[in-house]
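Next up is one chain by itself, shown in structure tokens, the form predicted on its own.
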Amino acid sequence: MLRVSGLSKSFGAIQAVKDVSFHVEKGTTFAFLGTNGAGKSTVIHMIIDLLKPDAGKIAFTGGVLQEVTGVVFQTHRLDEELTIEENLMIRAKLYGIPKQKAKQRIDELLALTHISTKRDRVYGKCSGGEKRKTDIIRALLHRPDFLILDEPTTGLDAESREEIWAFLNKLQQDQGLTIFLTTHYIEEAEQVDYVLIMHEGKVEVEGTPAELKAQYTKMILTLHTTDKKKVADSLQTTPYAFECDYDKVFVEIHKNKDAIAILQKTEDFIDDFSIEETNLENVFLEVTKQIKTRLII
């Protein structure tokens, strides 16, 4: 549905985007992750048009990118001063919806966001899950095929981050929509179609989360021990990677079963052992530069 190729974005000497590209399938959610200045928002205006590339393409192919096109931004963009109702009746007139249809496409999305009894409530009054749904429920109201979604759970708890998700993949199940998803919480981009992540401006990794979670993290093995010498020698005629720390032995393992072999020969040296799985945020660490590789003996 959408084709990125070498996107390139520059503010005076700092280039902020540097040759990325990407595309997202149509029906899909597709998570564009990243650390705080890695180029991600740069990428998003430069899509919806708010901001001119310096060198690259940006290919849309369902349709006029602002027809089909809903976009929650980071930062809350209704009128504090109004009701949902009224904030939501101002945008679907800018749509150029008429009355009647604005009025029967909001009640539909107030009752599958479950705050149709909210819809008199002045929208600086709101909680924040209220705000947040009521950003998604504005970007929905002319049915887009597209939804870009910049960071739309930062700072809700965890109950109002759930809803949300709720309200989105039903909304993707029925309707086929497209999401394009940035956020901080890696856990939510675990069950995308696909990831790519960006570091300092550039596409660093892509592909779908168990991929990446294949290529990139391992699963670890802890041993918690009084003799740590005592595991560490059982260990050395094993095929596995180690290391000791205080009271633990960390061995490096490809899958849990591995762990049965290593468990009988250090049976009687340990008190209790721990499998680490594997999971997007270590990928998403280990990509970013933000944890260093495990130094194994």
Second form
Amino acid sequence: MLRVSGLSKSFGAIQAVKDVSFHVEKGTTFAFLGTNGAGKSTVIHMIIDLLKPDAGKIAFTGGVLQEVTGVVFQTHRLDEELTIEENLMIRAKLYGIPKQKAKQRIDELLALTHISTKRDRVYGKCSGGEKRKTDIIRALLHRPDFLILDEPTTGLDAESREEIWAFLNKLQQDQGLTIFLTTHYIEEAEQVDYVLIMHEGKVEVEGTPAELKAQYTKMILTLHTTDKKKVADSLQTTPYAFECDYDKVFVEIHKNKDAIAILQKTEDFIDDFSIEETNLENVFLEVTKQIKTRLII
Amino acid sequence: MITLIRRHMKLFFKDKASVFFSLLSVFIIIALYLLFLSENMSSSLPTFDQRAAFVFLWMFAGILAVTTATAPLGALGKFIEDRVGKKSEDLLITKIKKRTLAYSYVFYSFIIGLIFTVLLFVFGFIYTYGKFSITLELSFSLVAVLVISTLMHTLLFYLITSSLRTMSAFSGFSTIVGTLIGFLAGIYIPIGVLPIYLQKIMILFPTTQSAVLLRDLLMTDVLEPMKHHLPNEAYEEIIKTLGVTLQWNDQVLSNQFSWMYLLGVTIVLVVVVLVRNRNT
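Right, the form predicted on its own is done; let's see the coordinates for the form predicted together with its partner chain.
Time for the whole complex; same chain goes first.
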């Protein structure tokens, strides 16, 4: 659906994007993670042709860029002074959708997002959730195959986030929509098909959430103890790395099963234990930590 | 394009502050006229029939010239606002081209300029008829000056504001224009009392040519009584001083010159705008 190769962009002396390549398969959800200033929005602006790359190629399959893509920008871009319906009608006309068809499409999308009753509300006076839903409707007016969402749920409450994702997932199931997402919410990225982590304009790691977790997994077995010395002595003979804290000993294991042998060795000295599984947030933190360490070295 | 123009206009008229600030220079000139400019000018002119009408129409021609500049400039605030607020990005990801969006701002500002100019003319028409029993003639030339002057100012300000990146830069520019335009149109201080080098600088500004043409067209009925009342030399001196005619060294500039100058500048601006947006 989208193939990006060797994309680079500089603003004066600052190289915002450095040789970025990736591809997005049709019907999948692709998440773009990165710290602020990582270059995510610059990449999006180049994909949607609002910014010319210095080098690299962007290739869409399936039609003309403006026809196949819908974009939800990070900040609200609709006119604050106009009503939801006025805003949507203007955008529909700019896509060349005939008035009657535009009205039907707007009715349909307003109903799907449960804001039909708010159509005459001035956009500037809508809640964050209503504004975001309107932004998404605006991006879907022309029935795009590829939806770009630049931090779509930032600043929204959990209920609104859930509602928006339910709507998007339904749309993806029903229409095979491809979703390209940048987000700060790791739990959103956990649900996607493919993740790419950017840092300072470069792609650092990429893969499915499961692959990344496997690659960066560091399961931590936490042993709660009142005698950390004895626990540490017992662990000396095992192949696992560990660290001692005030009343806890943290042991790095590879799989849950590894815990059995450790627990058997230390059971006389521990009060309790817990195992923490790596999530994508740990992967993200691990990647950025490694980069920082690399830079310091 | 029409959808975009309608959008810009809708937003402009919903923003009362934009409307007010587009006409602020005009309001200031009217206030100054009522407060002292009218009195000052009347007292410096010899007594003749229609003297009050002469002063009003002289001022009114200047105000119309100013409106053809400040009204489109005020409207262009939407252009900057859209760019600063990145709303133009949202418009550009639809099927429209960059140049279509650019021209939509030019056309919309031009239309706003014309609307305000026409409204002001209607007000002046009624006032002149009611107060002085003079019926202003709505000639082709008058319409042409108003249209060309509005178009010229729209294009000029579009090109200048295209390089502005913040609303504060736009506000600063608007303030400078709002302050200077009354001088350029020779309203606050008649052009003839200024030093020669300043007169020449003012002549180079096309706004001055608009004001001169408008004075010539609107003051026909009041220039005649004055001409009969005064010796020819005194009459010529007054109309030169007040900028009803312009003088470059010893050469009195004809109306044809003002027409050519105004048209020439407008054509050059049209070409520049077209070339700038050619490949977008």
